[in-house]
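Take a look at this single chain, the form predicted on its own, given in structure tokens.
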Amino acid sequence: MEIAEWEKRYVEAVSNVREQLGNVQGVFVAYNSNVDAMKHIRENEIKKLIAIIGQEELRERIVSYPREIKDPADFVARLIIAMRDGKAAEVPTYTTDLHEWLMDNLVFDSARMGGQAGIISNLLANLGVKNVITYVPWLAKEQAEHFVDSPNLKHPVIENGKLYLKHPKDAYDPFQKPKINWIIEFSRGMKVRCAGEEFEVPRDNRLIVSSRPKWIRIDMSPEMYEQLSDIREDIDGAILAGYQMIREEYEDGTTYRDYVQRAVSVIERLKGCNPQMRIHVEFTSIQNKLIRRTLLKDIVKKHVTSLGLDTVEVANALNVLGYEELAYSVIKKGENSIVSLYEGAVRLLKELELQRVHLHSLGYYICVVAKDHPLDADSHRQALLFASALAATQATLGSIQSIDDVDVGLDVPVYTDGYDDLIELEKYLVRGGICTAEDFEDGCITADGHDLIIVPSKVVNEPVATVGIGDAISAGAFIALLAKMPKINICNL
């Protein structure tokens, strides 16, 4: 299919996914939100944290490979290594100390909405999803503040042992204090010298400092746990993220498997009757091998329906569930890299036992499905196109206001290298017999258990921030299929 054939069938979907998310009547989003502190860093400025630290020291830094940032030094190097590959990177901190001697040495630009569910809960209430209902654990007003003035938000709160939805405004903690990240912005093209390297970042990307103070919890009190069940009728899914928040011990003696086991009861209080509810899990950088691959098969396997991931996270998943090799494969660049995206995905909906395995890379989108996934192939094609086109929205304006605002996305073309990567999976496919070159653009129905969809997607070349894309594509899509799921309710049978 040509890219001009492949442009009309994206007018096509973004008109049909317009048409039907009045059909979703609402989408459970959690549980991390926070601030985040905006920063697009400059050459100069590189070169003043560069001089702060000390050559030799962050030469000793960088071959170390901090997996949490305990001090600027880890900072620096973290943030130079995510230049130097050009790849985002989510690192944790546990110290508040950090944020202190980033406002003293660096200064954010702006603060905007942050974490995974905070920005998929305002993308959704602003387009216009019946009733989002939104749930932080640690909501404190400064947070409050950043979600979008919209009636159909709002999140859960206790008032005299009662379970009441109020819009997040009025149902913050007054006691609470914020969680406050840093995103730290880069540019392609920008020159960097540092401990006798010298490179020029080769993609616009970011570092994410996760702030993760010692209250942090994925928790939620007896008393709305108890009653989570009274918000069913009002949702016909949820969107989970946040889960790298867990830690392995906490100072009070719980551990990490007190968590995953009360994660798990949160989801089966929120189907309930309904085993059948879609429920997505957003994964995302988790620098604890041992949480990775709990979430992955303690809280995704048997009791998700669908994950979501980017490039680097399918090769994180991976790699903890034994597929080193395969792991090593998909972050390899070359051109055999998007046959091992395709069996890694593969891989992940086999051995986590899911109906759907979303990822998306620069350029395209893979999507593999169950034999029992009630949609077929041209549903999940439309919506993965439909994200793909907000997406770029996200990457064009930097926020999505509202539906319309998509038709921005859709004047963004299609990007050709996406689509040439494209040919060569579809020779891989046809050349090994799991597809035929028909039925690769319609999505292919394999005889090994599942179905294939893929797409190329829309690029910005020049995006106005990297933040909340890719949370735009897993979300789009989510709700795009929940649009076209049929409507039964079980729990009336």
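Keep in mind that what you see is a predicted model, and the values were worked out from it rather than measured. We call the rigid core whatever largest set of C-alpha positions still superposes within 1.5 Å between the two forms. Residue numbers count along the first chain shown, from 1. Compared with the form predicted together with adenosine-5'-diphosphate (ADP):
- Once both forms are fitted on their core, a CA shift of 2 Å or more is seen for Val107 between the two forms.
- Superposition on the rigid core between the two forms places the CA atom of Leu321 less than 2 Å from its counterpart.
- Once both forms are fitted on their rigid core, the CA atom of Val430 lies less than 2 Å apart between the two forms.
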Second form
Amino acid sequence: MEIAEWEKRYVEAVSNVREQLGNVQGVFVAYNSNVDAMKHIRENEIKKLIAIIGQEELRERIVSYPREIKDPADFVARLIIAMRDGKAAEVPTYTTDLHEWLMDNLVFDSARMGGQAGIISNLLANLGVKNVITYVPWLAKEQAEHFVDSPNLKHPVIENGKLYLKHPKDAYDPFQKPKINWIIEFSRGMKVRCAGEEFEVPRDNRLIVSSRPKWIRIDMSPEMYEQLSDIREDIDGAILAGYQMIREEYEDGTTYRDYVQRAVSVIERLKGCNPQMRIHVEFTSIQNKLIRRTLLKDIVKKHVTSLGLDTVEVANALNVLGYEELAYSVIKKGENSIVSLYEGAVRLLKELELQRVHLHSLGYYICVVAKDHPLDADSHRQALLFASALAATQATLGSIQSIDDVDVGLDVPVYTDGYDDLIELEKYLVRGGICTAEDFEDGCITADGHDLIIVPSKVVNEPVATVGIGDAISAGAFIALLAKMPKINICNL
Ligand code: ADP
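Starting from the form predicted on its own shown above, please give the structure in the form predicted together with adenosine-5'-diphosphate (ADP).
Everything in the complex follows now, all chains and molecules, and the chain you saw is the first one.
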């Protein structure tokens, strides 16, 4: 299909999905929201921080290269290392003490919503989805303030033993401390003198201090869990993310097994008697291989219907599932990597017993769908095209305030490099007799019994921001599918 034809299909798909969005009764979104405190650091400020810690202390810390931030000296040392090398870095801290110190000694320029679940909740609320029921286990006042102030965005709260849905600003726990990640940006050319060394920052980049206080739990109170079934009628599906926060062991003797068990129970509770309930998990990078494997095998497999991920995450997932060679070939970036991606997506679909695997890359999206999925290939393709228009809107504007903004993304042209990559995959599939060239463009039903839907995506040349584009893609496609799903309430049959 020519690019001009794809552009026409984009217009049709966006117009269809826009009309249908009102069919969605609601979505439950959990778990990870945090506040991103943004600070663009200046020369005089770094000088001040160095003076507070002292040159001698810093010299030692820089050499020791802290992998975790335990005190302000670790922080300043990692900041200086990042600035000296011009490299991006993300370092965890397990207390909130550093936040207090940064507030006293640096102060942020601006704060915004961070975390997959928080970003997705705000996006869906802005798109006008009827009931966006967000859930953050650590809903502090400062966190609540970063949710959009819209009546369709609600958070469950237990009052007098009963579950109510209220806007997060009326549902927060006044005793809860916020989870605040600091993002310290620095500019090329800044001059720093520290511990007898003098250097100029070689590149614009940033240090992220990711806050992992001990009280972070992917969990829910027993009362809320008990009454979760009350919200079932308000939702058609759930988007779940943040399982990467699960730790192997906790101070109180509990382990990841306890939290995996609870995470599965929440999914079961949401589904209740309705096995049609769509459950999407948004995957992310998880360093700890045990947690990564457990998430896939014990939470996603059998319990979840849909999985969203980027290309690196496909490789990471394949790796812990025992497909090391395929994982390697996905990230090798050779001309066959798109074929490996497709094969990897099929592996994930089968191995994890999913109904849908959606992977996004810069230039195209690939979706493999189990043959018993209730929607046809055309509906899946429209969902992907809508998602791509949303991603282009997000990249152009930095945030999406209403469904009308999607016209901005629609105006972004289809990325020709992505279109060319797809031709490689088409050749492979046609050569292997898996589908014909026509099928490839229309969404093909393969001999193996799954549908394959591939679209070239729209890519913005100079994006104003790249944070949250992947989240917008996955949430956009999922909501479009919910809008198209036939509405049968199995529980009432
Ligand atoms: P994040 O979690 O930060 O959103 P991901 O890696 O999950 O990052 O997703 C990034 C995705 O965003 C890419 O797969 C690509 O499809 C899309 N994307 C990145 N840059 C652009 C851009 N300039 N225009 C449109 N889409 C983009």
